[in-house]
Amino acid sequence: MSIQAVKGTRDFYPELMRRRNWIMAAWRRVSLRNGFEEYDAPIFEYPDLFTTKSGPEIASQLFNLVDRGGRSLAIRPEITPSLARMVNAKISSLPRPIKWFSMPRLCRAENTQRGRLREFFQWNVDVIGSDEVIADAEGIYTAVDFLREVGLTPADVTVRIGSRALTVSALKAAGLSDESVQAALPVLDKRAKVSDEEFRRLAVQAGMSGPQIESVCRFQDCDDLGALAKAAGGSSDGEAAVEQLRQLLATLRAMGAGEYCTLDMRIVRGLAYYTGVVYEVFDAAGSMRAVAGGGRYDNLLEVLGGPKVGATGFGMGDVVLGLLLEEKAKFPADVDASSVDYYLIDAEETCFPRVVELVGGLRGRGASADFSYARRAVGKQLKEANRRGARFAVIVREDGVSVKELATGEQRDVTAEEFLASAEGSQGNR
């Protein structure tokens, strides 16, 4: 019987694991230098946590289980609800703003396609406890900081910024009721992803008339703040949303991230809990799913039983990101190859005990070291050292060692004690 991996999951063989570790190390490095602290939460929660936050439609995406006590549980499809639960539990003692990040493994029971799997990793960055535009700017800047960190330029990726609040104002200016607005928002989010004919069909199904559809399309196609204010009907809420966007873009330019960012009112975000600025990161060609997405969600803590607290953040999945990095050849060569600091070779079989001793000494000093289990000719062991991407091949003899730097071919003869005293490792910094 042959048992296959579950559909929508990945086996991380060493070559894929190196790429995953490289991505996650960059996520962590960028988070920490932008002042965020790391957290995590259980991999399963009560289903109500997710359906309360994202609505009953999320139920179809949950992997459910029942524990021995008969309690219904769900594997987390996202971590933001867990974040809100954790913050609510200690809201009075946590200093604000709360700047946290996480890199959880998530599972969603979705139809698999390119860029979408049922199991994936996601970088989550959130600021809780601030209503200020600077908090939104920090989230977007941190995403841009990572994009730069991995070598993606404005020619490769774009951060498209919209406003849920401004979109709501435009819908109301077009004559939609509050109920119709809520039905229309998910439809507007699909506009860039479906044909014009399909969009109009969905819009009519959501209760929008022909003139309303035209009005909202004109709004979504605006790329100038002045024109957006007019298209949104000039309401006080609309004007406030325009001013927020103006401040946000100015702040991002001041922080040095402006060249990555552009206004795009077609960015609405499908989930109902977004309340203000929203954004998504796409490859410049627009040939892939969103690399990341997020925005302001000021009502979430309150919905989950806590106080009304300003919050904003984003998530970046590893699946689309990995495809983009591969397409743009951004993975470093040393990530795609196995590597070890030292590969030890016994010149004669009688030297093997000394090889084992030196390997232990090197590893104890923080260097990575490996050797052949089987006794083989020196030439074959040198080939294995090259295959393993070793920095140095160390040939152990009865009277000392020969240390060969494989990149240059330079070789020196020293005593075993001198070799150990001068050995250093690189793995701790990788």
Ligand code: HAM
Second form
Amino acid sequence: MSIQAVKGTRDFYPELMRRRNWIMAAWRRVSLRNGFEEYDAPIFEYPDLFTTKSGPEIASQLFNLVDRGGRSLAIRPEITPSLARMVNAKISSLPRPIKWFSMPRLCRAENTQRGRLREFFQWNVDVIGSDEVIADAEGIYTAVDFLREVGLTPADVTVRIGSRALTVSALKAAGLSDESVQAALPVLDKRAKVSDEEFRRLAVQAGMSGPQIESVCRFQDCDDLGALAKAAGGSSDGEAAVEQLRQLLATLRAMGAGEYCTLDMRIVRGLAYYTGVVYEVFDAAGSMRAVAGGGRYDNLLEVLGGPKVGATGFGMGDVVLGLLLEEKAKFPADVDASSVDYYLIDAEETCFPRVVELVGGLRGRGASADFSYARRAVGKQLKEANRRGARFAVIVREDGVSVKELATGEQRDVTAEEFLASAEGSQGNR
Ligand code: HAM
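Next up, the form predicted together with the ligand in place of the form predicted on its own?
Every component of the complex follows; first up is the chain already shown.
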């Protein structure tokens, strides 16, 4: 019987695992240098946590399970609701702003396609407890800091910034009721992802009339900050949302991230809990799905039983990011190579016990060391040392060792004791 891996999942063979670790090491490094602390949450929760405020799309993608006591559970499709639950539980003792990051494994029962799987990793960076634009700016800056860290330039990727608040103003100005506004938002989010005809069909289904669709499309196509408030109907809420965007862009420019960012009112976001600034990161050619998405969600903590506390942040998945890094050749050449500090070789079979002893000594000193289980010719073992990406091949004889640096071919002959005393590890085990 041969059992296949489940559709939409990945087997992380060592080559792929090295890439995942390389991405995650950069996520963690960038988070820490931007002042975020790491947290995690359970892989499953009660389904209500995900169905209360995230919207119908994600609710329809839940992997549901029932525990042995008959309770319904769901595997997390995102971590933001768990974060809100965790913060709510300790809100009075947590100093604000809370700046936390996480790199959870998530599952969504999606239609799998390029860049979309059923299990993936997602870097989450969130600031909770601040209503200030600077908190939104810090989220976006941290995303940009990462893109730069892995070598992606403004020619490769763009952060597209919209405003849920402004979009709501535009919909209200076009005459939609509060209820129709909620139905229209996910449709507007789809506009850039589906054909014109499909968009119109969905918009009509959501209760929008022809002139309403025209008016909202005109607003979405406006990329001039000066003209936006008017395009959104000129309300005071709209004016305030435009002022926030103005401040946000100025702050991002001041922080040195401005060249990555552009206004785009077609960005609405699919999740229902966003309330203010929203953004998505795309490849500049626009040929892939979003690399990252986020925004301000000022009501989520309250809806989940906590106080009204401002919150903002984003999630970046590893799948589209991996495709982009591959396409732009940004993975470092040695991410594909396994590596070890020392590869020990017995010059003769009688030296093998000495090899094992030295391997133990090296590992005890924190260096990485490996060797062949089978007794083979020195030439074959040297070949293996190269394949393992060893820095040094160490040929162990009865009367001492030859330490050969494989990159340079340089060799020195010393006693086993001298070798061990001077050995050091270079790892960073990738
Ligand atoms: P999201 O837009 O659903 O937002 O996901 C963010 C990113 O996760 C996407 O841009 C994509 O890179 C990745 N992603 C989502 N679904 C999949 C999938 N099926 N396969 C591969 N990658 C995927 C959220 O999840 C929000 N909770 C983010 C957030 C944090 N907002 C505020 N804080």
